[in-house]
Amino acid sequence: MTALLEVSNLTKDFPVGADFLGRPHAQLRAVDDVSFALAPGETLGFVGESGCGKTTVGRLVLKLLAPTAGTIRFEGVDITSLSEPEMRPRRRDLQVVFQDPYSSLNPRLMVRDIVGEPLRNFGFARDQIDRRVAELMRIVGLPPEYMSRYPHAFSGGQRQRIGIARALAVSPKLVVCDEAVSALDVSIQAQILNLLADIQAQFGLALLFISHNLGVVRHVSHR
């Protein structure tokens, strides 16, 4: 099978410190020559202890940060070195779900323009987006009704819901979760893992699965 995603020798280094004209003292690698392919439907455990630098891979690979070499190809496509506006047609195959369901969620928005926000970013129209989201949270199983609340009435397990409902709205073929069940209660983790199963099966997305539990990664991954 053809790979959705190729990321060849990643490398990324931060600068640490800086000299009274600004230089760097040194630079600290987080991410040293990391290669690995996914297939499109397949979920990849991608797993490390805390600080080695899942998160990071993860945000290279979404190209929220640039590499300091190495190459990440998307359907066959070199995006490493694409600017922003080529890459935003691509914004749209890649998103997220972030590992705090608390922080990741506008306290200040409700649920309706949380979770509509990539499609009014991609130009869609207002009742196209009430439409969409309304079926995104019966996906999740949430109430569609509950469009119009706003985060703090929702609990950690229904936010997690929300914040799926978020990735899933511009019909993604790449979901990067980052540590997505991690501050949730095991038995909350349970319902979430099933749903992004489902969710995966229904619309045969990939999934790059960022975690530093090891039961976690082999219940969910593929590989």
The other form holds:
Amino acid sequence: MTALLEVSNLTKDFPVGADFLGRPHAQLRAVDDVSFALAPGETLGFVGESGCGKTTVGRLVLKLLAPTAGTIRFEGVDITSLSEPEMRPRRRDLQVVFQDPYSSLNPRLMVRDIVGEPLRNFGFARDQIDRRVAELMRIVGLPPEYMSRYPHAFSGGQRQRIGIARALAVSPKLVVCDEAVSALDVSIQAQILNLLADIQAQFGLALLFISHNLGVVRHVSHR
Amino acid sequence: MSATALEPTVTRARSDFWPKFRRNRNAVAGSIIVSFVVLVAIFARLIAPYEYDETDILFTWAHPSAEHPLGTDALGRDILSRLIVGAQVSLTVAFAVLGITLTIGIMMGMIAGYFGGRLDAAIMRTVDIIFAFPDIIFAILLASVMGPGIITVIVSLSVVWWPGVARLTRSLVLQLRTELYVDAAIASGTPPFTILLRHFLPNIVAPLIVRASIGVGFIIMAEATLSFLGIGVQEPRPSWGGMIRDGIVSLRTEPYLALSASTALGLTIIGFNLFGDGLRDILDPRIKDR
Ligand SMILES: Nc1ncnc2c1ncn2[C@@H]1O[C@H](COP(=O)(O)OP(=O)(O)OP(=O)(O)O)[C@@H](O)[C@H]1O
Ligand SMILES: [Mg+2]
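Compare with the form predicted on its own: the form predicted together with the partner chain:
Next comes the full complex, this chain leading.
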């Protein structure tokens, strides 16, 4: 079986400071020579202390950042060398749930449009989108009627569910969860973790689960 | 997350706009002045008691009377009528410049802020260069090439005004760029220009509206300055700047022309500034102290 995601020797430097010509003073190595592989349907927990570069790895895998060195293969294709237009069709299989449930939802859009955004991008028709969004709302445990509300009307845990619904919308093969529960109360954390575990069992998607909390990762991961 | 904690309020973020508006004295006073001036400008030819170019050589520099409420000018033309038609000129220039500068400035600012890199550097260096150039000098240069007139005024004010809009837009875009919903949109496969329209524009529009309504006052002032210098609207069409220039010549003996044109100019500018200040308090309390 070939790996769904294969990361080899990934390195990322950030420029630090700048002189008056905009040249950086130094480079900060946020990610240093990271390699791992993830099979379809598998969960990989990614644990480390704060500031060790976990979020950066997640953003590199999502191609929100370009690596300094190393390669990322998704379904055998090296995505690090793809241009953004070449990458866009592949984004259907590679979704994300972020840590901060407040910043990750646009306050001016209704839940229907937030969860429907990936569907729109991949050519679903208006009525298909509404039906799918209602279905997703049920999957993540929210009443489908709530889809005409705006994000400010929801609690942190509910927002995180909306973010999960968005990530699931186009049935991706891999979801990157960056501290998906760290901003939530402990009791709600357990609910969201169980939801993620259920969804994974049900849809057989792979999870790259990033957290600084080993207990949380143990709860969901296979390795 | 218990079922009781969930009952979300369904109020929209800005449904309280009108109650706030009514309570804001600046906004109310400003909007009354602004709507008055706009209405006068739209219906100028219907309201004006005389034709703006109707001369009466036997009745020059008449003092205010029932026939000519604000008197007449050096050619015996009715000052009130010229003032009314002058409003049309001022507002036409102001809204044309506003439309052009908002379109170009918002586009350039969003592109610079969102894409960054060389595109950003190129756009922002252009902005810096235009900022370094004194506005009036630029208009005079342009007038010497294009000849004076309303088009020259619109073009030159647009050239010097879009950079301010672009700078503001860029800084607003940079603030939003770190929001995770932007990254979520990229990761969902949303193309860049859709991201700009769907995720950036609606979130930066409030400060831009505020900026625009305060900007109108400045643009009207700049137009009056250019017409005062003779670069703007040409005779016999009236403009407030031109009327002030003609009136100043004989200010001591015949003050009505310069006084009435300055008053109209001042009131209009105050109106737009009050309106803009009011909107700023209502729409965007954060930028109050800037
Ligand atoms: N855009 C950036 N520019 C400069 N430095 C950055 C940038 N993003 C991250 N860093 C630095 O890279 C290092 C790793 O950051 P990262 O966010 O990946 O850590 P993390 O493991 O996710 O931490 P946390 O557990 O706090 O979320 C940090 O020192 C951070 O300051
Ligand atoms: Mg992190």
